[in-house]
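In structure tokens, one chain follows: the form predicted on its own.
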Amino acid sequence: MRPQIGFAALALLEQAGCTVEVPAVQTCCGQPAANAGDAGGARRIARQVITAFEGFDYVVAPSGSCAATIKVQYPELFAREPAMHASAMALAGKTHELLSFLWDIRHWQPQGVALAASAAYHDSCSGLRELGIQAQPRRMLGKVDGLELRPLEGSTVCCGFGGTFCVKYPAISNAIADDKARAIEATGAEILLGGDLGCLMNMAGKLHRRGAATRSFHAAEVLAGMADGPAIGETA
């Protein structure tokens, strides 16, 4: 949905000191099949998305929910399965979010990227409840030349998206995105960060319903300096 993303993943790990494989046989990590209640699909990708990734140092993925599903649920999927939780946590313990590595794992700090912008950030439920990422990319993007973080009330409630959740309660995901887009309308920020895809394509979408003039972006496309071009939803 947004191949630039991984193109700045790719961008920093690789100033961050590391060597990036990208397994071609890799697949989705299998959340939406788990928050479906279709565990036995969930546990079918699980297996593959565990062997895909053997003998590896680390596991990065610019999204927190996938990182969340891999080092949370992975090893709850195979709780009856000794040998495959054996693999599923060895997985979970090797598998991080992006920003979190960058700053807790490679010491890694933005240097020489500049921005002139004022910007609101959005913590996403996995990364924050889940994984602990809140003053990581704070700090990161603190550190890039011209960017104004500016706070957004709410920055940690649920933006609506929810993976399955839009789907299943729309009315609900609607207003909730309603109020986060207010809020996010209410500090005058020019551009929207986060670092979950899934939530900046719902806010992105409902602020652009609004007739917001605020633009979305991954906060990776900004320590890698891509944030020059198309934001979120925009073609040109």
Contents of the next structure:
Amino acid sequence: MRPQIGFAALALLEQAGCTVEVPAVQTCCGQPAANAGDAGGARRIARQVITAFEGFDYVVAPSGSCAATIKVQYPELFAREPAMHASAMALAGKTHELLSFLWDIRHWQPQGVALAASAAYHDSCSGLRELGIQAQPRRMLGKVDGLELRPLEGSTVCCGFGGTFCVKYPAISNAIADDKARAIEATGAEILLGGDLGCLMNMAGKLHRRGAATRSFHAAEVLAGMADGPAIGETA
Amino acid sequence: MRPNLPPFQERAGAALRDKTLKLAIDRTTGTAERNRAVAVAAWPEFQSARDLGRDIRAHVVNNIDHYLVEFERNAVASGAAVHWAATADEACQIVVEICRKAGAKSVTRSKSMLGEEIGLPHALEAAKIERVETDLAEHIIQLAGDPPSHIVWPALHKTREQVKELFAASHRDPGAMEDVEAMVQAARRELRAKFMAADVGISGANFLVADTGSVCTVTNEGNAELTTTPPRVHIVTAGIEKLVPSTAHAMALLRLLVRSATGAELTQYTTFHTGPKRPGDRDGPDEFHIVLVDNGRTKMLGDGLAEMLRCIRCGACLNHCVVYRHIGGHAYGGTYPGPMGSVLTPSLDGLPASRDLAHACTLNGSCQEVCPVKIPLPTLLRGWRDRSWREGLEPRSVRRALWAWKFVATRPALYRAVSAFAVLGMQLFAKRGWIESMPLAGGWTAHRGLPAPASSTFMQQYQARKRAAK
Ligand code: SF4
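Would you mind generating the form predicted together with its partner chain now that we have the form predicted on its own?
The complete assembly is shown below, putting the previous chain first.
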């Protein structure tokens, strides 16, 4: 959807001293199947992911919910298959969400990155509650010259995305997203930042429909100095 | 589930359109959320208290047979009569029978979700026994003819303005009702004579204390005392999972319960009832009956839902649920709403009628985060989703879409090709970066814009860059 987030992640990981590869055999982490209750289907895709990443030291995803699926759901999916469970645990142990990986594991900090803007940060639920990501993105963004982080009321409250939830229960999802959009608008911030594209698209889409001028970026784009171009939903 | 309900989506839609309901929900749950946050922040040992709470409840659930026998022995020794009910119907029959034997024309009742679960209000009505609710909120919903919409505040869906109108229309002497206190007084005037005239009082239980055979109830209005002390006969209906080993355990859980529910340090009234009136006691009932209700609880133990039996009914998961905060309690359709209700209702009323509940959740995890006994509610909801899938209850459209998606997602080359094709296709519907409507995307675009994807995928661009670098 937004290749730039992938390239921002790539750039940041390289700055943090990693050699990065993007295996072509990967597709998706299988979250849609796991959340639909199709455990068998989710296991099929999980096996594929586990094999694809066998040879690497770390697996990094620019999304808390994808990382959490691998770290938390995979071991549960294979709870009754000891051999696969061990492989799932091994993958879970080396898988990280991008922002927490940069800060906690690589001790990376932005240097000479600047963006003159006021921003509100939304804590996506999977990253926050399953992986404990809250301080890391704020610390790194705090080191971006000219960026003012404004407190967002209810920043840890779900935005109403929830994967397929948002299309299965559109009216409920909309009511939740509307509250979130109002809270974002109330900060008066020029940009909205987050660490999960799904949630960002939901919030950006709602802000857009409400006629708000808020622009939305993945935090990695800002940290990689790539937030000078079009925001989510803007054309060049 | 309540009979003759429209489908979940319609119930939720109606609730979402009701702006007064949203106001009512926000007032009560918002206050509860803020007060809880203050109480938790002022309690440095809160996290270890949660661990203890989880351990106490898990221990009881795993040894429930032992504690049931111990409780019964001690309750009987204190003079109580203990009855066992396997099902909701059995429990109601036992209660109605006790009322009949006592010649009761009216009973007073204090708030009990178990009473709602087993359908006791209807059973009493069918037996032509007048039911007088002593809890203000229960009185309100009885007048309005509504089921409870929250497990702690049953009348949460009514604003005080609506309650005022209701009282003005149905009380004999409503008075001016200038504030909430005056409304409480209006209800008291209406009901006090009935409280005193009732032959039987029926209450629930917050805890059943095994080593003393006592029943612990907590309320904020002191109404449970009105139910349980003046009448000659006191009946307690309680789920078998309400057991705790000792009073000390009950107190440890009580601290968690009250702070999680309202943020208060303790409820106004905490009462331990042990047996009937003894010679020399100033008050108390002549007969003290305890009806222990299973109604699917032992089945839950075997169904992978043992963790749910730890629940102490504090309501925090409801107050912190974004879905509950928008649709309120009635849309859930069962006795128990919110996250805990979405786990319990499929077990109590069957999965086919309630499969939506497990899905109408964003899996954001707030409920688990606030639960004082650390119940992994999202995991249990996922369990129901898995089961619904296995039992073929998921709609055909969902199964087909997921089948097609899996077909593609298990074939990396195809996945790349389809993604590349899809982003091109989506371009056709984009105007200045946004898709405002598109076939198959109505669920999204009805309420928000869909950001148009870039014209090529990350994988395409990445591979092109790699080729260029060579
Ligand atoms: S599930 Fe937990 S948070 Fe919800 S009512 Fe029960 S004890 Fe309270």
